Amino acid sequence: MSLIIVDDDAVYSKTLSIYLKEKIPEILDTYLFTSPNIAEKFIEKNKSIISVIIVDYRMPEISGVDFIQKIQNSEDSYQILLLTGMIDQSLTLSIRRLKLFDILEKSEDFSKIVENIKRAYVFSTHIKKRKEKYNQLNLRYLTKKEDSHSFIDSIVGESQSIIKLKKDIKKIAQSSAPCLITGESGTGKELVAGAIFEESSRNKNKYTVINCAAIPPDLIESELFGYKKGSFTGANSDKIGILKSTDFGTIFLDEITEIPLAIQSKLLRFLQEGTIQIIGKNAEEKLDLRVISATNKDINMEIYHNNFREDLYYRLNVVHLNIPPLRERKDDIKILFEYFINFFSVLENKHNIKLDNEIYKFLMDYPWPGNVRELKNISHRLVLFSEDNKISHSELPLEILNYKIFDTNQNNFKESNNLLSKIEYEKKIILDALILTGGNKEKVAQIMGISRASVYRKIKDYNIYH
């Protein structure tokens, strides 16, 4: 597997790729980009080959932030780690939309970040080969012949709005509609859509899930509505599309939005008509299937700007589920945690893991941008690297256990109108973190993600006296 570094500066990503060839042999491949774009390129082609991926925090085409917010993927087949000279306000503030494994600042010894990048790459490898016996676990999702558990028994919480979601599952399944279900990413589209499919009469037939982003826009109309032998260069031979491949049953098209505008009119007349014209054959196939659909864009918005027709957005929203972000959900936080902390522990032969009670109100703070996927992520690893069958607050991600001191300084920074400088930002954080553990300086680097030697130095540098 290949490890990435992207940084303008040359000599240090060369120094630290040698360093980590030397320490982490099982590292087949390691290559270095001065240049954001390129890196780019080269990750979309190369996606299943990458394991860890290092990205400098300040450069010049483009800042690590928004390079990541590019590259990060929801499936976590790779881990992504920022590097930067100092955490202050404005990295504070941005880590909170990103999906990272960890920060590392570059003033550490190689040592230090060397074992944290180790630890992504061990977590990366681990992902990739677990994912058969993770697949195994998971089939009680999406069959009842051998378990008691379904799609909609994974729909785990006991807040009025997941209840209530349930509800209306069990009402929709009973139609043919079409369904469009919409939320923020990682709120669970796809779980609901099979909950769909599998409470309906339907569910005895072909349930097919198309990511409409991941399919070129060149090919999505063959892959939709195959073709005839010879309609194109290249055809050799006659293709199924996958909607006639799925006749009789339900079709779940998620990211529907990113379907190209000129297939949009083909889906329409499919949803009108209940026909489908396949490429190269003049006459019309008569098919029977359930279309579920889903978003997390503003559909309205994307009409708007006449990326989605209206009319298919009429067609497929005849039923509509939106799902809630996590954070307007907290009761359900404590329960979805302890769920994925059970399940990875099954998974993980780890048996009766002690989770620390300071844990639960970090938790619960935490605002979970990437929510439920994000939460079920952090608990994958928290399993994964528990030691003594114990997990502690300590070791949940730098973005959680910042989170309240930078919210509450933020606050404070409204309350007062007064801008501080980065230093006199950066000394109130270090000062409140004292205060928070008690002096503990072991307590307060893990805090901010920096090592104590660093925090030792900021001490003395900013005159701080505790």
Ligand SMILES: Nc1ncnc2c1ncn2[C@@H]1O[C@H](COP(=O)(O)OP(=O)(O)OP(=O)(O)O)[C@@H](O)[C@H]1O
Second form
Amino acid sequence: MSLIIVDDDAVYSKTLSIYLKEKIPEILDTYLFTSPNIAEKFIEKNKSIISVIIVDYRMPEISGVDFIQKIQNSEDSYQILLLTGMIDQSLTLSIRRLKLFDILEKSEDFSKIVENIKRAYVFSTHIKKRKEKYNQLNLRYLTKKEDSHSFIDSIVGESQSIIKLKKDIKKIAQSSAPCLITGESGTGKELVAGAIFEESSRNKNKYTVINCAAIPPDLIESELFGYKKGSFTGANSDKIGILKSTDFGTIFLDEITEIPLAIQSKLLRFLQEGTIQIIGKNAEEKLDLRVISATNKDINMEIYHNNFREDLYYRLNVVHLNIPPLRERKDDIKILFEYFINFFSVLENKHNIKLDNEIYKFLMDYPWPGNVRELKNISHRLVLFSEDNKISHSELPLEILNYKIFDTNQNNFKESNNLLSKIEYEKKIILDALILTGGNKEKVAQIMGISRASVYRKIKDYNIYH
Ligand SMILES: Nc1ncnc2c1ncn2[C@@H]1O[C@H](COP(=O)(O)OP(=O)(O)OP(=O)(O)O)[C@@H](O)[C@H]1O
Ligand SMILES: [Mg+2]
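Form predicted alone done; form predicted together with the named molecule now:
The complete assembly is shown below, putting the previous chain first.
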């Protein structure tokens, strides 16, 4: 399996890769990129063989954070680590948008950095294996089974908003009115949609989930509405659209704002008249469908920017459910955390895991930008890497551990002595390289990609006695 390092500082990535090769023999290939652009193309083409991607925070072309946003994808099993000279508040704020395995501080010992990368590697392999297993089975069936008996029972939480949400789901399920579910990413919209379906009288009929963002825009129309043979070049046979194949059932249109405007009007017509027009057919067909839709975007903003039809919004939003973010229902954090720890300890065969009480302070203070999904993933990792059936707060990811420090006292952090200046940092790399090569300056020069003279000069400048 392969490892990728994207860093404009070729010296650092080379040194790191040498350490990694030595310490993690399972890594077959390491690819180093100084250009994020080329790295992105490479990652796109080689997804299946990549286990770990390490990205530098400060790069001239694009920031590490923006780069990670481009390459992160919940479907892929590779794990991403952000490499940074220092963690400051702007970094802590911007990483909330990311799906990171961890943050690596360049000032840390290489041995610690290597240890973290190894964990990311182990985790990626684990996810990959589990995915392969999932793919062989019916995914929906598994989701249900995995999260206990039914969708509604698997909605965990005792906050007022969750209690109300469950009541609302039961009420909404009684009718066939279109329902729009809103809420930040990871709050449980898909889970709620499944629960509405399961509680409804249509639950013996089909339930189809479509992620509108996952279908290329020019295919959405034929996927949804279907077409008649010969209606356009390439239409070699009739295609039954998803709407028709779900007749009498429930359709869940996830990420609804991603439907192109041209198709929005066709969908509007269906919601108004209950009829669809199959491409290439003149006659309309009547369908009996319950439509549930969801978005994590601010739909009013999409309407304002003319990306979403207001009339369609009103049709979809006959019933509205909003799931509040986790930080607004803090009562649920502890319950969810314990539920997931328990769930994953059964899954991973690690029983009677003991949690250190300190953990909750950190969990309560953290704003959970990725909501329940983030909490779930973190719980899985904690269980997986727990030793002697214990989980201590120090095993929490850095962004959670550091959050409290930033939030309570910024100055405190600046004085923190685990930060190194750029000079100290470069000095450390040279020192590390010298140790690695047993003081062989020729080799250090090779590793660092600089001339031997520069090595001598730096040793002198930095007062390194070796
Ligand atoms: N209240 C909850 N109890 C138990 N599990 C939950 C709860 N809320 C969410 N989850 C779990 O968290 C994960 C994310 O939930 P889900 O996929 O429904 O989020 P979402 O709102 O659709 O996110 P996105 O907008 O990113 O698609 C799922 O694995 C889901 O089972
Ligand atoms: Mg979703």
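Between two forms, the rigid core is the largest collection of C-alphas that superpose within 1.5 Å. No experiment lies behind these values; they were computed from the predicted model shown. Residue numbers count along the first chain shown, from 1.
Put the two forms on the same core and the Cα of residue 111 is off by 2 Å or more between the two forms. Shown in the overlay between the two forms, fitted on the rigid core, is a CA shift at residue 63 smaller than 2 Å. Comparing the forms between the two forms, the C-alpha position of residue 398 differs by less than 2 angstroms, with the core used for superposition.
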